[in-house]
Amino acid sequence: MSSQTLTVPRPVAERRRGEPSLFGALGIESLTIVFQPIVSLRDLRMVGLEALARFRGVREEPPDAWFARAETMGLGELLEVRAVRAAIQRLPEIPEPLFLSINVSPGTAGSPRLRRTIDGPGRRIVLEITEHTPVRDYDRLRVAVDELRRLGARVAVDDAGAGFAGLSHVVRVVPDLIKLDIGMIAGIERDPAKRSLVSAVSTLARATGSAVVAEGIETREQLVTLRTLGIDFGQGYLLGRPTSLDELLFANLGRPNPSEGSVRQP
């Protein structure tokens, strides 16, 4: 079975659900969800999967461009929730105790549509708060985060150390997971400043009860360095590329061992 594809619904079907013709308005022909492993750096066993949206449409553009276009058209929340829903539909196929990590913007984090979508499977969901623009109302974001946690979901700060997702952002959100940006990992084995910064984030995480996930691990040297710095979890091409769910679950990374208490779940 291949990764899930949602065909463009007919406009009349969209109207019956009370939503605009989302895909038609954006020129999207299909939405596919692929998955990338999040692993324990100690033994390379999977602890979770990140769901990533891929689009096919009249334009050949990366996923971020589709989400940006949807936002400019006032359809950003609808497209994000549609992608979240498509990812969650695969959750029954993902063995426990693996969690499913999904990206949402700060605005969508407070959406009633999102809360309805994760109500039920929330305990296995991590919502990664992406921050491509500055958060202007942290009080509102914290209320949204509290609502998501009441549904059982955990919250991650994505791309920490890049753009607007600095340490101040991490402190104000108090996430369950801190995901280090790929820019902090590239060349870390040769860069003492990056190692110091990652070590500082690790110390902050321990103080706040968060876990740290290093993104963009591409070399063995990076992996060894991150282990030395005490980073427990990671993802990147060295550990597994985004692929279909079936290919991922049967890859050579090994299956999670729920009885292995030494692998702390983030």
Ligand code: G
Given for the second form:
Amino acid sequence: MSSQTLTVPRPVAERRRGEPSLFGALGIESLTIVFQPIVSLRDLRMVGLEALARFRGVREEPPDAWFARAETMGLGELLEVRAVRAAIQRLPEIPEPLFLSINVSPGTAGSPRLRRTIDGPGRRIVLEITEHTPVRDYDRLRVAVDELRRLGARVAVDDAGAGFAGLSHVVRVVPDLIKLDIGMIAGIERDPAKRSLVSAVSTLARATGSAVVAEGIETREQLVTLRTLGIDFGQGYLLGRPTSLDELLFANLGRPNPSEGSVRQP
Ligand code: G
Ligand code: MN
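Cool, the form predicted on its own is there; where's the form predicted together with guanosine-5'-monophosphate?
Below is the entire complex, every chain and molecule, led by the chain shown above.
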């Protein structure tokens, strides 16, 4: 055997070694992406999809726990970008003009590996930066957000109104989208304080040119209340559960569209 047959080009060799070692180190057997619709509250039309990572592995744990363990092992950014890449692979199947919204932590928002991954499909991508994690350096986050926007991506503040930051991400980042945390939506129809808070965020959003998405809508009462408050977009079990892309895009084909009423064919 000549020595040449043993020579594997480096990038391929690294890819082969890299893939199983990340999953192997974390005990992950598979990563799949499910998709949840984001709809216009006015006419209930789908405007985008949020990609959500789901893991199978040596333990049965919620997705956040896998990301948290990866972070403690110094593999957080790698796993997050792997999930972003898996979501973006499905982009060609998602019809225009729907956008694809993907989660990243504030730390990963500035990662060159992330920028390389969204360079190209950027225009249809929204990156959701969570408010659950504390941000030590807002100047750095601003720079990261500017870089992502330069690649055409839009930026959302996820879980706004929850966790460490209150609303400071919203004020400091001035996102394209503000995603109101489920905690602000639960019981909103009978809680005047929550209604004024959501209304205040809506006013802020109008002033800064951001759009608002209410997350975790589970009941008709919540939906009607949010629509009355002038919230543009919504997401939640009432409007569609996270599911496979095929199920989401194709399950309703052939059924009459409720928003088009009873149009009779000649
Ligand atoms: O942090 P982020 O908003 O990205 O989290 C989304 C998570 O919330 C997903 O795991 C998803 O399954 C869950 N989720 C989506 N819609 C609803 C809902 O209406 N109610 C509840 N309880 N959870 C939801
Ligand atoms: Mn999210």
